[in-house]
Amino acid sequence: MKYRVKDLSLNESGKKKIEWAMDHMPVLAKIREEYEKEKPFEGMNIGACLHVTPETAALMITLKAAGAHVRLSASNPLSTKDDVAASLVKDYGIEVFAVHGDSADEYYENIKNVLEIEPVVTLDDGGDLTAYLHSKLPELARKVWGGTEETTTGVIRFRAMEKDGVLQYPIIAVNDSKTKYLFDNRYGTGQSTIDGILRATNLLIAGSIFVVAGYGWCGRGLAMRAKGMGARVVVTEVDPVRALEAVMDGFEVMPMEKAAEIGDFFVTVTGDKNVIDLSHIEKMKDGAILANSGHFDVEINVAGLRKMAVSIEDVRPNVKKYTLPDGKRIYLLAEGRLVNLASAEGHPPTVMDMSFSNQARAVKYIKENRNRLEKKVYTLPDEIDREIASLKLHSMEIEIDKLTEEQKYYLTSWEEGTH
């Protein structure tokens, strides 16, 4: 085995976290039981660049149970749980290259180590592994059967690659499955982002003005949870349809230039760059708190904030105080990286159960359809969504109605109308 983790002796606490997560991921457990019997990935090398968390560990264990040789690196330098990484190596025999707090150079060296096994399938969270493979190892990229992508940010990157004609193998946009984005993005991001902010600051959200930048599924979930905590929620958007939806959902909508003047908490969830820029920071009041829950650390202009500040001080774990020339204090959480993973534990296993079940099914789909898939971005078939949703409902002991034959016929015919 090859690996790079902080300390193998941390494995005991990591194993407990993995077991806890697996106990709360019944759909993935059902798929793992199936894969253990069938061994559909026997002899396959799979390279993954995902957040090294207990939930990701459950997916890696599932892929190994299916017969695959798996290597994993982190998709964010601050999201790695070192004890989980140690347990994956020591207790489960899975090769991991990830240490919490890795530098950018170390981060990409870890990705390079994952690609040493020449994977036939790649699993990505943000697209860094796939982009590195395309730019640095193009000959190897052409041998890959297909890959998956977990995030909105990554899917945007891969659709751009497809449009530019540079995508070398098909990508399954796991993020675009209904049992992923309607639950993981909305309920997972909403809860885990609030969790990260509270752990970092221990401040009261009730009564505050809470600015959510972006009203995609992640923004929807965050706005809903902040409102539930008693905040006055302001949404900023560039899309008129989403902005209108936010208004109809009961939120105030305004440009960031105006929101900057009144906000107490600011959280970006857009997938775009410099959503909070220096012009906004200059208008913020003393004590404003900035955080990001989008995948990459580009949504807040951290470099500009650093240059603007006359002093920078660590005041709490994952909280930096930036003092500006006029004496105003701005607090940045988790270095502008994913606050829900850097300051907290990421999405709960209950919701990642569905996301990673989609990943497990996506790998099988790639294997079975690799000779038919083109160099494009695909979404998994609807029947996989329905299967995962049905398994989740069953695990929750919830039953639903079934269509009668008469109802099925009515929905597929056109003759019958008003009586």
Given for the second form:
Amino acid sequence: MKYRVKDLSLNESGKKKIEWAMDHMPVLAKIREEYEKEKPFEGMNIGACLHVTPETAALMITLKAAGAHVRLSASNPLSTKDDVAASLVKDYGIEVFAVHGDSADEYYENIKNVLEIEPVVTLDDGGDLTAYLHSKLPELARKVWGGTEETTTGVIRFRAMEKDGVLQYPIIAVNDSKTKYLFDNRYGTGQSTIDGILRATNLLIAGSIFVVAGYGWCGRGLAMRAKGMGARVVVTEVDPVRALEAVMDGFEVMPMEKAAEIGDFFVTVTGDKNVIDLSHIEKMKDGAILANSGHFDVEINVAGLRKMAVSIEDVRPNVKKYTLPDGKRIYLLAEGRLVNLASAEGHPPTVMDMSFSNQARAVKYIKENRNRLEKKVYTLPDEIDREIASLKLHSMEIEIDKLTEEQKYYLTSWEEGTH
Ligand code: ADE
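One more: the block was the form predicted alone; return the form predicted in complex with adenine.
Expanding to the full complex; the earlier chain stays at the top.
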């Protein structure tokens, strides 16, 4: 067994966290039960680059139970839980390459180690493993059956690769399944981002002006939760349809340039660069708090802020104070990296249950359809969404109605109209 974790003796607390997560992931447990019996991934090597959390551990354990040989590296150096990594190695025999706080070089060395097993399926969150494989190991990329992508940012990268004609194997955009983005992106990001901000700052959201940059599914969830906690929520957007939705959902909408002048909290969830730039920071109030919940740490111009500051000081865990030449203080949370994973525990297992059930189904889908799939980005069929939603409802002991034969016929016919 090969691995690189901080300290194997941390495994006890990691194991408890993994067990807690698995206890709250009933859909994945059902799939694991099925895979344990049928061993659909027997003999398959699977390489994953995901946040090393208890929820990811549950997915890795599922893939191993299905017969796969799995190697895992972290998709963000600050989201790695070292005790979980230790337990995966020591208690579950899964090879992990991840240490909390790894440098960029170590991060890519971990990915390199994962790719050593020559995976036939890759699992990615943000696209770094897949992009590395394409650019550094093109021969190996050509042998891969297919890959999955967990997040919006990664899907955007892979669609760009498809458009440029450089994608070497099919990608399943797990992010684009309804049972993923409607729940994980909305309720997961909504709750875990607030959680990260609260753990870092211990400040009151009620009565504050809370600026959400981006009104995708993550932004929607975050705006909704901030409003629920009593904030005056301001949304900034570039897409007119989304901006209009935000207005009609009851939020104030304005350009960042204006929002910068009034906000107490600023959170970026756009997937794009320099959404909070120096020109905005210059306009902010003393004490403004900046955080990012988008995948990469590019949404806030942190490098520029660092240059602009006359002093930088750690004031609390995950809170850095930047003092500007005029004496104004700007607080940056979690270095502008994913605040929900760096300063809290990421999305709860209850919601990752559906995301990672989609991942488990996506790997099976790749295996079963590998001779048919082209070098394109695909979404999973609707029936998988329906299966996962049904299993989740069942686990919550919620029943729903069934169409009668008459209703089924009505929905597939055209003759009957105005009576
Ligand atoms: N992304 C967001 N939250 C996560 C979690 N808890 N585990 C893995 N990936 C995540």
